[in-house]
Every structure is written in C-alpha cells, then in structure tokens.
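This document opens with one chain alone, in structure tokens, the form predicted alone.
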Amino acid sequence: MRRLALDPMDVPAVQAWLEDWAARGWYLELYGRSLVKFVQGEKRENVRYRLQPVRGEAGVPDQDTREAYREMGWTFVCATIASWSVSSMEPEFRIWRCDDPAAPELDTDQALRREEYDVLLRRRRRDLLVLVPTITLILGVILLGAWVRPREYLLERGDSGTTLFLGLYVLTCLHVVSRTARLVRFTRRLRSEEPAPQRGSWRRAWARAWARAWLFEGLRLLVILVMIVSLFHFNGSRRHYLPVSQYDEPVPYVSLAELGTPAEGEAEALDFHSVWGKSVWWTMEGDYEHLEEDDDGPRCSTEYYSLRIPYMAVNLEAQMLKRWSNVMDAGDRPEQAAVPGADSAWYWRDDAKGWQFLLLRRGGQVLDASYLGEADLLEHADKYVEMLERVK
C-alpha cells in the first residue's frame, strides 16, 4: 500500500502517523520523496517509530550501529530523502522501529540530540543560501529581458512557460523556508528543559502534504504542457489570423477605407495573451499573399501593444525602431514627427518600394503601422491617435 508522504520535518507528527498505521497492521517499508510504501502485517498497539537525523551522507547505518540498536530493541527501517531541496540526494532522517514497549527510548541524551538536529538545520540553511540568490537572479534575468526586449515577452514567446517556471521556483523556495522554520521550532523545543514530544497530531501535516502535492505537481505538469504547446505555437507566424468580425471585442487598427484606399476582403487580426501586456494585436488588410508579384494594391499591417508597465513602452519603441532600421537601406533613417496626441511619433518612407512606416507611442501604448498605397500615412496619423484614445 502506498500513501502520500508527510514532510519528515514534522517529526512528532510523522512518528505518530507511522505508529497509528502500525496499529492498523500496516508497517513502513520505504519513505520516498512523495510516497510512502507500507506492507501489511499483524496489528500492534505498542509499536514505536523514531526519526533520527543523519549526521553524514550515509542514510543506511553501518553494521555495528545496527547491532547496537538491535540490542536495545530497535530495527532500522529506511532513510528519508529530502524533498524539494538543493541537497535532494542527501538523506535527512533514519527511521527506526521498536515492537517492544519495554525497550528504552532512543536519543535520551538531549545535548546529543540537539547537536544532530543542528547539523540538519545547517544543511537546510545552506539550501536557503543557494535558493534565495538563485531565484533572485532568475527573476532579475526575466525582468531584464522583458525590460530590454519587451516585444518578445509580449508575443507569448516563452512568456507563459517562463512565468509558470518562476512560480514553481518561488513555491520551491517558500517550501524550503517553511520546512526550515518548522525545523527551527522543533530544535528550540529540544533546547528547553523539557524534552520535545515524540508524538503529535498529524492531521495538519497531512493537509500540508496534500496542498504541496497539488501545488507542486499540478504546477509542474502545467509548465510541461505550456512548453509543449509553445513548440507548436512559438510565435504569431505559426498561428492563424481571423477576420476582425469574428472577434467579440473591437480590434485596434485603422482600416484601408479610413486611409482612403479601400481594398477587397476583410481585415484579419491575431491577438496575443501575455502577462506583460494588457492587449496585444497584429492586424493585416489587403493582399499579402502576392507580395513578390507586380501588384500595387493597397496593404496595411499594424502591430498594437498596450503594456501593463507604461514606462516599458519607451523601451518597446526603441526596440521597434532598431528592428526596422536593420531592414532599411543604409541611407534611410526614420524621422521624428510631430503628431498631436502622441507622446512620440516616427515616420519614414521607402521610396524604392513605396512602403510607408509609422510608429506611435502614447502612454503605455505602442503602435507600428506598415502601409503600401497612394495615401500619405503621416497625414492620417490623427486617425491612429484617435484609435489609441478609444482603446486605452
């Protein structure tokens, strides 16, 4: 029989839990990170289990130690392995069992017992010294990446998976902190004049075990699923645009008809869901399937970004400028334009190919429009500003 493992740091609770199962005729055989294995035997009311901290790395005691404990009436069962720990391969506790109610108690020397738990406590503190700087570094790298290159983080490119992974890592850190805190409380009781109790209520420890299992295993599974899905939906080019009429909410774009150069067909749009963006849309209108052919029909594509952190829009604007500068001829440079209602505006024209480009920033909104047609895009910049005011 297998049961969900309680956290060994709840020492009195775990000991009472194992003893209660022994009273039902189930005896511990293996204590894993997340599951405990019991084997069925004779029901006994006076079975005792004791958890003893491992001082070194060897979870299994040597033969001399086993013989000495056996003479006292105690039998070695197994060792527990740390769960969600930096030193996860190191055993934490040895578990001993005694069927003789008259046998002497283990670790009656309080000073020695405190010393053993202090060794375990130092190991847990070592975990914190590794986990806390690591999670700070990971968080810093994510924030720096979103700050310097916000466009990638706004397009679901690993954004959800990164956020979930960070959440899993934060929960791991909080779990280690919680385990260390419970160990600190128990060692404080060992330092008191009265010995710490060997039995305690295990109901709360059982509830914590279930909560931990649902949080960690559920979130880890969700991270894996998101990463698998991201392999098939890595960016917008692998997703399908839909006609704007199929969206329930208004799509932020300016149509070719508003620019005075209507085209056949309906505009199509693609929306992105992002932790960093309140609203992200890509829109295209016109014949984009025959770009290489001699077709001078009007076309317009728009990228619209509304960021949760408004100041990131400045970095996004700079990134968009750099992105377009990389594909322009060496002699072409975007020109800053004065557009009422916009915090900043950039415009440039590719005279050789006839394309026009307009980049607007207003508060936490950034809009990048590419247009091929007879209209002057800069003269219609006020229509884009009005659209930004409507969807803010």
Second form
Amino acid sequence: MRRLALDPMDVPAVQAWLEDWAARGWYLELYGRSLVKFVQGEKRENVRYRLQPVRGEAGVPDQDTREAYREMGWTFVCATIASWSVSSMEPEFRIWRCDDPAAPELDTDQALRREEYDVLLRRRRRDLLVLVPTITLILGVILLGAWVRPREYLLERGDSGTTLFLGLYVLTCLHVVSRTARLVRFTRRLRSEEPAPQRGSWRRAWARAWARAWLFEGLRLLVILVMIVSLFHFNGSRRHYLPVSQYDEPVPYVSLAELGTPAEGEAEALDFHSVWGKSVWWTMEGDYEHLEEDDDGPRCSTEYYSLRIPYMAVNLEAQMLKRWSNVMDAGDRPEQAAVPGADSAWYWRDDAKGWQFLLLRRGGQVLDASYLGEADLLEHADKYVEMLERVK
Amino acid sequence: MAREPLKSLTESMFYVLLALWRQERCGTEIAAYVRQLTEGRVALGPGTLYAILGKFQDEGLIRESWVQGRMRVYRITDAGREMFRRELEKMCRCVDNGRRETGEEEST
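Output the form predicted together with the partner chain next; the form predicted alone has already been displayed.
Now the full complex is given, and it begins with the chain already shown.
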C-alpha cells in the first residue's frame, strides 16, 4: 500500500503516523520523497518508530551498526531522502522500528540528540543560503529584463513554461523556508529542559503533505507538459488569430474601413492573455498571406499593449522605436509627431515600400500600427487616440 | 567542518566511561551495566550509546580493544581516564558546595 509521504521534518507527527499505521497492521517499508510504501503484517499496539538524523553521508547504516541496534531491540527500516534539498539525493533521516515495549528509547540523551539535529539544521540552512540568493538573482534578472525589454515579457502568456517554472521555483523556496522553520522549532524544543515529544498530531502534517503534493507535483507536471507542448508548437504557432467578431470583448484596433481603404475579409486578432500586461492584442487586416508579392493592396496590423505598471510604457515605446530602427531599417528617420490626446507619438513613412508606421503612447497604453495603403496614417491618428480612450 | 572537542560529559557519557573503568566491555554490556548500576534510572538507547562510543573514539577517550565477529569491545584510554577524573572532581566540588551551602553535610 502506498500513501502520500509526510514531510520528515515533522518528526513527532511522522513517528506517531507510522505507529498508528502499525497499530492497523501496516508497516513501513520505504519512505520516498513523495510516497511511502507500507506492507501488511500483524496489528500491534506498542510498535515504536523513531527518526534519527543521518550522521554521516550514508543513509543506510553498515551491517555491524544494524546488528548492534538490533541487539538492543531496534531494527533499521529505511532512510528518507531530503525533499527539495540542493544536494537532492542527500539522506536526511534513518527510520528505526522497535517492537519490544521493554527496550529503551533510541535516543536517551537529549543533549546528544540536539547536536545531531543541529548538524541537520546547518545542512538545511546551507540550502537556504543557495536558494534565496538564487531566486533573488533570477527575479532581479527578470525584473531588469522586463524593465529594459518589456515587449518580450508582455508577449509572455500566463501559462508559459517560464512563468510556471518561476512559480515552481518560488514555491520551492517557500517550502524550504517552511521546513527549515519547522526544524528550528523542533530543535528549540530539544534545547528546553522538558524532554522533546516523541509523538505529535499528524493531521496538520498530513494536510501539508496534500497541499504540497497538489501544489508542487501538479505544478511540476504542468511545467513538463507545457514544455513538451512548446517543443511541438514552437515559436508561438499555438496562438491563433481569430476574426474580431468572434471575440466578446472590444478588440483594440482601427479598421481599414475607418482609414478609408476598405479591404476584403474581416480583421483578425490575437489576444495574448499576457501575465505581465493588463491587455495585449495583435490584429491584422488585409492580405497578409501574399506579402512577398508585389502588391500594394491595403493592409494594416496593430500591436496594442496596456501595461500593469504605466510608467513602463516609456520603456516599451523606446524599445518599439529601436525595433523600427533595427528590424525595419528606419534609422533615425522616425519623427515625433503632435497628436492631441496622446502623451507621445512617432511617425515614419517607408517611401520605398509604401508602408507607414505610427507609434502612440497614452498613459499605460502603447500602440504600434503598420499600414500599407493610400491613406495618410498620421491624418487618422485621432481615430487611434479615440480607440485607446475607448478600450482603456 | 572541524568538530568541537568535548569539554564536558553528559550523564550518559559519564556512565559509559565509568562502565569501562574497570574492564573492557561491548556496547550491550555497557548498556546493561549502566542500567544495573543506576537501577534503571539511566537507560542508554542504541542511538545514544553508539553516538557516544563513536564520539569517544574520535576524541581518543576509548578505543576498540578487539573485534569478534560483529562484536566490538572497547577499552578506556589514559585520556579517557583523565577526562573522567576531571569530570568526577568537578561533580564532587559541586556536591560539596551544594551540601555546605544547604547545610545538608552535617545532617547526613
């Protein structure tokens, strides 16, 4: 029979839990990171289980030690592996079992027991010393990246591997902090005059194990699944443009008809469900399937970003301008334009290819429109400002 | 990380050294001797006993005198005797001071 593993850091709770199972005729065989394996035997009331921090490197004691313990009534069952340790295969506790009620306790000297737990505590603190600076560094890099290049982050979906991985990492840190705190509490009890309890209520530890299983294992599975799916749907192709009429909410775009150059077919839009932005949309209208052909038929595409931190709109605007220069060879030709209602506006016409580009910033909104057609995009800038006001 | 040298003995440690004072003994004999001597007041569990034996060996207070099969027999070293004497002296002074101050010396 397999059951969800309680965190061995809840020492008295785990001991009580194993003893209660033994009383029901189920005996511990293996204590894994997530699951515990029990085998069936006789029901016994006085079976004792004790957790002992591993002193050296080996989780399984040598034969001589096992024999010596057995002579005093204690049998080695298995070792637990540290969950979410930096050195992940590190054994953490040895689990011993005693069926003889007359046999002495496993550890009878509280001072010595405390020393052993202090060693374990130092190991867990070492984990924290690695994890906390690492998460701080990762978060720092992400925030810096979001500050300098917001566009890439705004196009990140909430269910993307990166976001989930980050969530998993933060949860891992919280978990390591939580189990270290529990270990600190237990070692404090070992420091007091009163003998530390051998049994404790395991209900809370059991609830914690379930929460951990759902949160961690579920999220870990999700990360793996998303990564697998991403492998097969690389480069965002899993995102599909849909006709704007299929969206319930208003799509932030200005149609070719509003620009005075109607085209066949309906505009299509893509909602990014961005985790970093309040709202991120890409729309396109016109014949984008035959871009390579020498056709000057009207086309218009729009990138719309509504940011959670409005001040970052300035950075996004700068990044979009840089993108014009680098990707579309605009160089320093884009000119700042005066558009009423907009905090800032940039306009550029590629005379060679006939494309026009308009970049508007208004509060926490940034809009980048590309247009190929007869109309003058700058003259219709007020329509974009009205649209920004409408969807803000 | 270097281990801190043993500065004083816990009660269990004291009795383990005492058990080896007169004769060599194996682990179970030490535990049985201590239980008998203290009339069951001090029980040595295997976790404690073998932690102490390991610590004492590291400190050079005891050493294995012979091994027969899986049975290991320990003997106290001169350093162990010295440590024990120091601890005993300290305890005696504590007892003397306590008795003198509480006036129990005269009454006993």
